[in-house]
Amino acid sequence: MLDLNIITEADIALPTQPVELRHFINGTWVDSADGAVSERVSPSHGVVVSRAAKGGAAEAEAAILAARTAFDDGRWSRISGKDRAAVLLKVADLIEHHTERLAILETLESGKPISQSRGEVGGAADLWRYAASLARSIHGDSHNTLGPDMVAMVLKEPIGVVSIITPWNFPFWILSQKLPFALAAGCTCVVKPSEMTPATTALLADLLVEAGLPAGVCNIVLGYGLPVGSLMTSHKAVDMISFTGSTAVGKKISEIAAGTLKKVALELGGKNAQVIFPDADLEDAADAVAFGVHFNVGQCCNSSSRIIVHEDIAEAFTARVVDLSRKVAYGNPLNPKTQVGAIVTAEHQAKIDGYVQGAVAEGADIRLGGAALTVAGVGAQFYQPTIVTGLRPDMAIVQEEVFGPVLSVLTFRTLEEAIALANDSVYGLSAGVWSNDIHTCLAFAREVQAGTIWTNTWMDGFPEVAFGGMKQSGQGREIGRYGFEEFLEVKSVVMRVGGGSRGKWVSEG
């Protein structure tokens, strides 16, 4: 048995009944017209956590039309930024008030540790507050130097109806990177959470109502990609799609949206590298690597699933990461001491293991882990912390998104080689560099093709700072002012003033 820090006990009792979830359409909670439901079984405890109405085309159509009507009649899009901000601030307060209930449900549905769910849900309130500040600061430009008879304005207006489709790995956080910013801009929305983690999104509807959001402004449809997500991406009444998920699905959404030329914002996969130079604080770097690969069981688009270590320190640094990984607390997600919880589904666990075994078959070395893990009293849907060395850059485990607690180790000799290895990926979401030489850090930041570059840290984020990827990690940005402006359309207004004539184009003789 691998010597790991395993936690089996829980500080929170399991629920005796699943939470019942319904669609939220035009300000009303409704069941599916055909009565269909779906159940989510906890990956960490095997109990039914939630029983959700399973939406179809009828529910998606009704939600889209409600959002369209609400946008067109101006009940939200034409009120003041001050009034929109007031509602968003109330939602933030309510999120904080209900954090514990939401966090427990998120832990049970996703398998992530309760401490991380509390941080995710409670921290999301700050995204709502920052979005509220942006609602009051929308402005365009004016041009008063176009001649004595001309004045022009560039206005920024809400883009319209936005379809928001969110994943299972950070259901409440990722929703809060999208929804409050769309609402702050004056858009109306249709939201579909993952069918695996619908609870926190569905229960947000209660908070929206209590905060005073008008009916029809935000509609929530529970269900699967087919038919709900498909209709949300193809419907002519939708103006924009904001999607977070796999690159394969993101490409499909782009194809569908092309039929009506909708705007599409995509936050997709990543194969993110941390590069470690010998002059770095190696203790901090090793801890950041352990955090980066094991946080959320590696089921994170920003997971640092690759490290590229200078060959002079590679052996000692890898040994340090192995030692730290043994000490990471794996086990029962309902214990606040747990740092790593369950894999979301048995199928995904098998996929993770397939990458590891495939690397072994190609000659790689397993320095730690490399197999499923059973936690006594909880279950077998866990995967050991895994560190793999002896890799070639072209191996699948190095190139593809494993989405599990699996770290691939490569080495380099020069800065140029490190940059080339970091860029040797179809993805470009994030990257990190560890060095006390500012010139090294700046050169790396300029040359690496990724939407976020961390220097001497990993995965620090702020509502003010835009997030998004390059290459096949997506298009567009979330959060920050750049993310906010994704939900705005630009309109130019050109005016002739002062009674001047534009001159005649047609001669009368």
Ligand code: NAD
Given for the second form:
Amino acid sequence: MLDLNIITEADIALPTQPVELRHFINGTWVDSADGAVSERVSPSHGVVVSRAAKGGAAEAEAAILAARTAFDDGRWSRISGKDRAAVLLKVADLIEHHTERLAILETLESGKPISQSRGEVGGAADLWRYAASLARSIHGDSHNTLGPDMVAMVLKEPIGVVSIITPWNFPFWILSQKLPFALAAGCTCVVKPSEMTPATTALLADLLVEAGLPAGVCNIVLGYGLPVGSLMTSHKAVDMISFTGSTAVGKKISEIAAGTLKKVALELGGKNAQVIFPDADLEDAADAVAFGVHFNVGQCCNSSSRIIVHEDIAEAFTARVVDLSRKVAYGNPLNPKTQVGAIVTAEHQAKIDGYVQGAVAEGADIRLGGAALTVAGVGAQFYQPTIVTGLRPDMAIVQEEVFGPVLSVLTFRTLEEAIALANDSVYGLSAGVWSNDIHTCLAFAREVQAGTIWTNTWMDGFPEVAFGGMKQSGQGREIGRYGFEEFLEVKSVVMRVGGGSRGKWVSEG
Ligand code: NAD
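Form predicted together with this ligand structure, per the form predicted on its own context:
What follows is the whole complex; the chain from before opens it.
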């Protein structure tokens, strides 16, 4: 008997009609030249929640041109950091003011619970505030030890026009990990949200205008990877691409960008392990494992889709995680008590199930769940919390990004074995270790190939702390000072001073 905590009721009424969304190019809201639109059906409720202009090459071209012109004439790139910061701070206030409306749309398009959307949209204001502080602190170096007639400066300049391409799993949060930082640096931008979750990105345009961002500095084109994203990647007027999405598309972007040698920053997939030692606070660890795998229905680059548990405690620990997973509130995303909502598309739901059934066919044991879930009165695009044991490290469910609420359990005997298993992945986004021994934690942190290591915690992040991946999880960093620096170019100015001659190179006899 599958005994789960399912929430069916909603606290918030469904909107009576879809929100209409248009592109925002050179300070103006426009439809597509050919009138094309695309509709987003809510994964949780099956109703159309947004109708968006569907961009083509014409809109992508116009947006890139607007961003190029705005960058080159200096309307944003050459104003003071103080003035840029003032605009970003206003945007932060406006985000907080409009959080509820944005959060409801985020929930309806993505299927994530409303409490989580409120946290992500409202919390994004802090990313804008932090970026504003960076706008005022850009500085380079000076060299005063090059000899009496030489002095040099290393200047930091905005890199130019940045294409920002985002995924559907954290639409507003990931946008806010990129856009305010690029703007703080003085860049101009073309933004394309996922075709599945355009609403909050499109509506941000209203807030940018109200905050006083000059026309052309941020342009938003709604549409698909082809042709919009692809053109944003290949166009010679673009200087940098900041992309978050799948590793497969990230590789394509890298290849295309090589044609014009653009800078590319990539935030891609992950297969993140939490390793649990017997001396850890096991109650805390079990709760963090439940959080790590079920949060955002596992549709999270940081999902801890693998745990590696010491064999002495593996059975009891797994049983505790099963017990906690039954208590996680799955169900109607429009109820504030719900912790886990719907799967983004029916195709993705089938893909998740394919990994689970594939593992079963190879002899794995399902300890909980293992099938799609219908939430009474809401819909059938949900997946049961699922825990799988009896796995070999080479199975697809252990190696690949399942992107669902599916936990793979492996075991280990020694620290070395745990590190080797954690590193046995093409990905290197994040990893965690649970132990009360500082030496164990530090050895793990030093040896594991991942952009973020959590010790005795999971998925804490701060605007100040860089985030990004090693190996096939990406390149470059996002947020923090390192993330900000990605949007800056370095220029060295070498000056001869004092009026003396530099000494002749050509001898005239
Ligand atoms: P995706 O790669 O399918 O799409 C991401 C974006 O790229 C969308 O806007 C899409 O329209 C666009 N796109 C698609 N094809 C393109 C092309 N040829 N050229 C340019 N743009 C193109 O990813 P998704 O399914 O939206 O998101 C899920 C993936 O994102 C997962 O793999 C997840 O791990 C990853 N992700 C990574 C992070 C991170 O910070 N590392 C964060 C969130 C999500």
